[in-house]
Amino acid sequence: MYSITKGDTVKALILAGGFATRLRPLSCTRPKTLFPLVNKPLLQWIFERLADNGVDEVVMAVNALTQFYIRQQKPPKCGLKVRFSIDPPKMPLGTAGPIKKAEKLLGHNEPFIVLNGDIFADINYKKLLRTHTETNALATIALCTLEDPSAFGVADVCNGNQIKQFIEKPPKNEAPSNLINAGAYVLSPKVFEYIPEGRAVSIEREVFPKLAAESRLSGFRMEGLWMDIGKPQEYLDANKTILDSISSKLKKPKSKKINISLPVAIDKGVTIAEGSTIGPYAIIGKNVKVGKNVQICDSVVFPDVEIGDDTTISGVIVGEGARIGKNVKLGKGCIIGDLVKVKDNVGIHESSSVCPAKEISENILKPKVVC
């Protein structure tokens, strides 16, 4: 058995290597680990909850693109050691290949945390590995209770904590428990063996269900939030309910010119012209320029963003340094590319999408994507 001792380096490796296929268009210019949740980086968010919770280093698992995109944006490092174990190009290793294939920045000497980088979780880290080293399991996964676990790895648990069985995407009512993979981990070091070189492997089709057949599978019932940021309405979901979780914190803009309807987060930089009503649930990002009787709410609008007088946007997605014209609406469900550019007087039906520096000039009148 392993155990975790004052002086030990406690290490995580954070799973980042995806391309977020169903974020698109936002994620054709970032990996979905650096999008904001109110107006901060997912792995920012991951790296306080970690250096918090006594972790010293991290491994990131990422493709060369995401990596030159963390190394750009530079989110700040909480005081972590930061390294990058990449993919190789044109063979993803799926969710246990990167795990063997950063074997030597791990180690031998003591139990590591892996975490899926596209998840948003209050988990409580000490007490996972606290947990798992009181065992004589290999790994202990992190369980979180979802009222339909069909798209999750379900886990079967017996005697307290112990795994029996462990399934991937169990057909819908079929699933042996509403207790799912919560996306986080502790392994021992024994589990590299396990897990095959130079191919993907899938810990959850693979390495899990091996380990509850040996009994050396474990689970951990967290608390707290939990969220899954891989689908656009998903996304701003979780972004409304961090921003009731801290809107205590948050300061209201004081002014007498326009409307603020609480919760809201506005970042450094905004301007935001009179007559303007801003919320609930609006989330600007730094030196976005907001024009006269704006109305915004229920919606994400990303950094140094434009944004024409008369203008209506809700339930909406806006990306890097779009430009939205005069009197423009913007319907429920739109996601709006980095750079795009909307004229005036445009309207773009619900559920739309336009793709990365495109310019709209024309009605959208029905679902669309603009690639």
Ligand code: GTP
Given for the second form:
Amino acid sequence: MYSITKGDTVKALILAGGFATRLRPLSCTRPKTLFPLVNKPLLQWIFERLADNGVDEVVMAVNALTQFYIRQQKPPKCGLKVRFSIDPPKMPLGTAGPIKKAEKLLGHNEPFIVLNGDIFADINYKKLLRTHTETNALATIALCTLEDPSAFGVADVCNGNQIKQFIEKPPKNEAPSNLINAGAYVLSPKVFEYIPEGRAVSIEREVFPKLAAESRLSGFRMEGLWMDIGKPQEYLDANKTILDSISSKLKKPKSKKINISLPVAIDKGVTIAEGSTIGPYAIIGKNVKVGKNVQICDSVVFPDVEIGDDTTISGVIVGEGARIGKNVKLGKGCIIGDLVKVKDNVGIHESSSVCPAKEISENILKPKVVC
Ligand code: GTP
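Next up, the form predicted in complex with guanosine-5'-triphosphate, please; the one we just looked at was the form predicted on its own.
Full complex below, order starting with the chain above.
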């Protein structure tokens, strides 16, 4: 059994080298971990929480493109030492392979934290580490309760915290419990022996079931907010939930010329012309320019977007640098990629998505993916 004593270096590995196919087209131009949540990259939320929980060093397990985007955006490191471990070109290593690849950086001295770079979770990592060191488990998974666990890894817990079975994405109604893998765990260095080298390995399908069979897998029931931003609706919902949780701390924009319906989050450098109605649940990124009589609600607008007069945006994600013309109507569930241009007087049907840098000059009358 390992223990962590004062003075030990606490390390965390963040898995952030996936392809985020379910978040296309927005993920064509940024990795999931850099998606803004209430105008702050998810990775920054994660760094802040890790630093608050006494973590000293972070290994970012990424592919070369994700490393490029992170270096370009430079989210504040919050005092953490950040290093990169890069999957081989054209060989994504899955959710366990990158842990094996980072074996030297993580070392064999103490247990370390592993977390998915696409979850927002109020996890008390100090408690998670402590719980791990109190058992003889080789892995302790943070568990979160969900009504429908079928899209996640599900833990069958017995004897207090021991996980006797771990099943990835069980068929609906066949899950042994409602406790899902929250995408964060503590591993003891011995787990390196369970991960084959040089190929993609799934921790959920190849490592956890083995540890459960050997009675070396434990659970830690987390409390507080937990959100996966893997799909567009989940991403929008996560923004709304976080906005609710922090709105009392945000400054209320003051203007007699515009109507603000709280909660809203408006970043620096945003200009909004008279007669516009903003909110509820409008999250507007840096330097966005909003014309007259525009309506924005239930939506996330990324930085540097321009929106023409009389346009309506409701239930939409608008990518960075997009130009939305005058009198445009974007239907619920639309995803507008970065740098897209939508010409004046165009309506885009609900649940359509437009790939980066496309130009839309005609109405889209049924759900469509424009690539
Ligand atoms: P989808 O394609 O939409 O399923 O997204 P994804 O590829 O990100 O997969 P998933 O949501 O299952 O990934 C969970 C976490 O592991 C995310 O933070 C991913 O970035 C990360 N991840 C997934 N696959 C890899 C991989 O091959 N290498 C690395 N380094 N990280 C990965």
